Amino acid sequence: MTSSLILSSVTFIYGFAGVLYIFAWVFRKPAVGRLGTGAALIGLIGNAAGFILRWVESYQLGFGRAPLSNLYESLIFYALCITLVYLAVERRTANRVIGAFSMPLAFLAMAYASLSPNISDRIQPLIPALKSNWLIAHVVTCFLGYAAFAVAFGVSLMYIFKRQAEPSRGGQMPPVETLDELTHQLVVFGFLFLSAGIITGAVWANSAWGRYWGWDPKETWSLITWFIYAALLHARLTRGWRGRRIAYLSVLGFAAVLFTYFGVNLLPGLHSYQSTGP
């Protein structure tokens, strides 16, 4: 398939782009770093053509559908979710070293995708209980909140590292308070994604199994995950906490995240994306 190709192709771009954001900051090299970003753009337009295309490529096969059923499509739009918001972020703060912290992240979710001998790229109809309206909204919904949590996690692991590390090395960041309040709005974002994702979700499993919640693995990881967020809100706005714990708090969020997207994957459950083809 060519949208295969092209998306494969875009695993190389991000990682590129990666690659140029790390070296820009090792090397405090701010001409790189825009090359970087140049890198993420072009790889983020490879990447939203490449998800059109096997749109497209479905309706060719005679079952058109949304290309956000199974792994290897959740994970392309993953790294479309993550480019995106990090491309947001970065515009908004003129920092280009949290691409260091970013990017690999769209990298490592494209490489799975296109790289693992055990997903397939192949395009297949939906099972009937994905044929729903609710699949894109539940989807789309879910993976920008996802999104969001990651670029958290790289925006925490700065912060981390920042009070860590030699002035000369963390002097490029941003300032500790600024990565502070961008964790947090960053995640009250994914949060309330991911609220809609729940919701959207349920309503869905309503109408295609007839019951709102079954405490299916996915599903109460998505909950633990949830709770997660919901508590470091709760303790930044009614405690005052800050820093260093809620950035403990956001990595062990996004720790959740992984979690309720690959690992309930090896549970026997209704979410469980298929990997590999027939």
Second form
Amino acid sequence: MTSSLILSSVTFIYGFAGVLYIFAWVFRKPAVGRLGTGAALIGLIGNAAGFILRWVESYQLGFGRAPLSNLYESLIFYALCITLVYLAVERRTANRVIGAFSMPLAFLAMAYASLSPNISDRIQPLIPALKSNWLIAHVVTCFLGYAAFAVAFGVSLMYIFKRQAEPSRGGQMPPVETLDELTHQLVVFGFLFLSAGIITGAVWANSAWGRYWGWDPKETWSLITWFIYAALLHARLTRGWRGRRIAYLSVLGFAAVLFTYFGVNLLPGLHSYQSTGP
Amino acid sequence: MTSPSASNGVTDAIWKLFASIQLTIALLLSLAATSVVGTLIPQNADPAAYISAYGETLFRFFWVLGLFDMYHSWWFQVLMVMLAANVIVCSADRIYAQRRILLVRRPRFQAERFRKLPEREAFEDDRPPSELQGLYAPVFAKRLSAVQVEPTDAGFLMFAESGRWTRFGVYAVHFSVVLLLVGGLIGSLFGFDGFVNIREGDTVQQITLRGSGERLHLPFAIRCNDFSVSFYETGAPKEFRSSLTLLENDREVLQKDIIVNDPLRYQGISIFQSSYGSVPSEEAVLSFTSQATGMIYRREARIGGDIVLPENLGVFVLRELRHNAMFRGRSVGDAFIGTLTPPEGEPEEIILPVRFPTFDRMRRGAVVIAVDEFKERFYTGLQVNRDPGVWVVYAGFILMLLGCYVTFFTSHRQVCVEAVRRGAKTRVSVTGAANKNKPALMRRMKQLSQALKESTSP
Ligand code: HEM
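Form predicted on its own done; form predicted together with its partner chain now:
Now the full complex is given, and it begins with the chain already shown.
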């Protein structure tokens, strides 16, 4: 498949972008950072092209469907969302150190999709449970939310790092107040989309199985994630909970995101992408 | 924080506790932490399975804590109810405290407050304030509400605002949380959740409730006319389809094919495709090939019935259909098991795998038996439930998304334009305040001052 080929090369472009951003930050070479932005943009275009091509290829195989239905495809889409959110943040803050903390995440998502032996990149037709218009709404909203949380995680790491590092390294980063504010804005964005993701998932579950909520592990973990970010948003409204504690909550929240995404497949339930029954 | 209803010490303290965001944070993080437990311990499984997994002592301990049906345990419900109380009290408290901001018709502007604000745009105009006032009024009226004008010594002040209502966004979010919990409660009090397996051709009126295992009589009967499953070339399932007919007093009232993601709804009860299976078929057509003459005899066989074979080959009895039958330690799939008793000699057990018609040749007997026709009879597994609370929950969903959008991306803004005549020029300054999202306010102020600059008489 051409799409798989494009997508595997995107993996390396993202990795390269991440290396350029880190190099630019560590050795203080702004010009290299601009190259990083270029690489990230090229990667983004390739990522989107691979995604669309895969969609087209599924039609050529005779069962056209959006490429959002298994772990491989969701990782591809996740990397796309992370890069998109990151580039939007870079545009707004005009700071490329954030790239050193964000692009490696997009790279890891792609690398896991392309290189892990357990993940098949074959285009499979949809099993009955996934044949629903809610699939696209559910996956798109969830992953936009997860992507915002991923970049928020990167920014929170910067906050924690900047608080502890000597000024020379932290100096190129935005001021801590800006990092704090940025974390908040990303979490706000992610929270809105995570809420929408949980809600579309619930509506879908109701139309497929007749219950909008069943406490299955994936559902429960998405709710755990939602509780953590809701706590973060409220913590920020009370005095004394700015800055470091918010950054730690954001790291905790992202750990919950990762568990919702990957860890849950280790637990029993309906949601794991491998399941075949209705 | 005070409230009209907090009259004495204890109620006051309770009110204060439930009005505090510290409690919110504690509750949200506790709910997150405890929810993890229920994903690590499988819920609602067989007690015997728990005992073998955790041992007797730990089992008792978990049992007392309700960890095997954790999300319905008393303490988890208490946490949820506390969250609801927290939301309600906190919102009521804040709406009361902010009533002068939230509920006024005609807001009062204080010029001094705006004169001190750092956010400002300024420019100069040749025209006198009296003329500008007439030009600015329609610009204001178009974009903003509650426009007020106040004359000053050397010019005028013009105030206006927008989006006061957006301050209610956060209360919409909080109310939506209450709606979700109330909707869930309505569902669990007045709804039911059950399942039923119906064989093709059969009609049932009773279902089994999930959890309690009790039987429930439906106001109508369900007949499964047909069930079919289709597969992709890859072997993955493509579609599960049940053709159902609903009957009231033996009268057909509705007929519909349901598939996963496309259920049937009637009288508030929904019927979903959820699983399927095949029932052991009682019948098969068998072929008996005589090795001596090469003649093939086809006979219909029923489980338990015996067949006297021609050419004095003996008597064959079909005993059972075995799923996943084993032969010499290997699985041969679904197979009929029978007994052949020759005229002389011992009865012999015969295995007839449905998928391998030549299997019995291996036995090298006087007759080779094979399954010629075998019709599987499917049953469809249906989920049958009623949830009158679902519309309350859906209303909560919509309110939550709208409320979040309003809370996060809109704001309550006030602007004040002051025009002062200085010599031959008029100095105009635009200042503004917003309850959040300052960058958006700055953009709006730029746009407004641009529009004012360009305003000319028609
Ligand atoms: C799961 C339940 C809850 C959800 C989803 C929720 C959601 C929200 C959201 C999205 C915001 C806006 C935050 C921001 O602007 O960054 C907010 C603000 C707030 N919440 Fe909640 N909340 C919940 C429970 C509670 C509870 C129990 C309380 C009780 C104390 C509470 C008190 C507040 C307060 C005081 C604000 C600030 C309002 C303002 O800015 O004027 N929330 N809530």
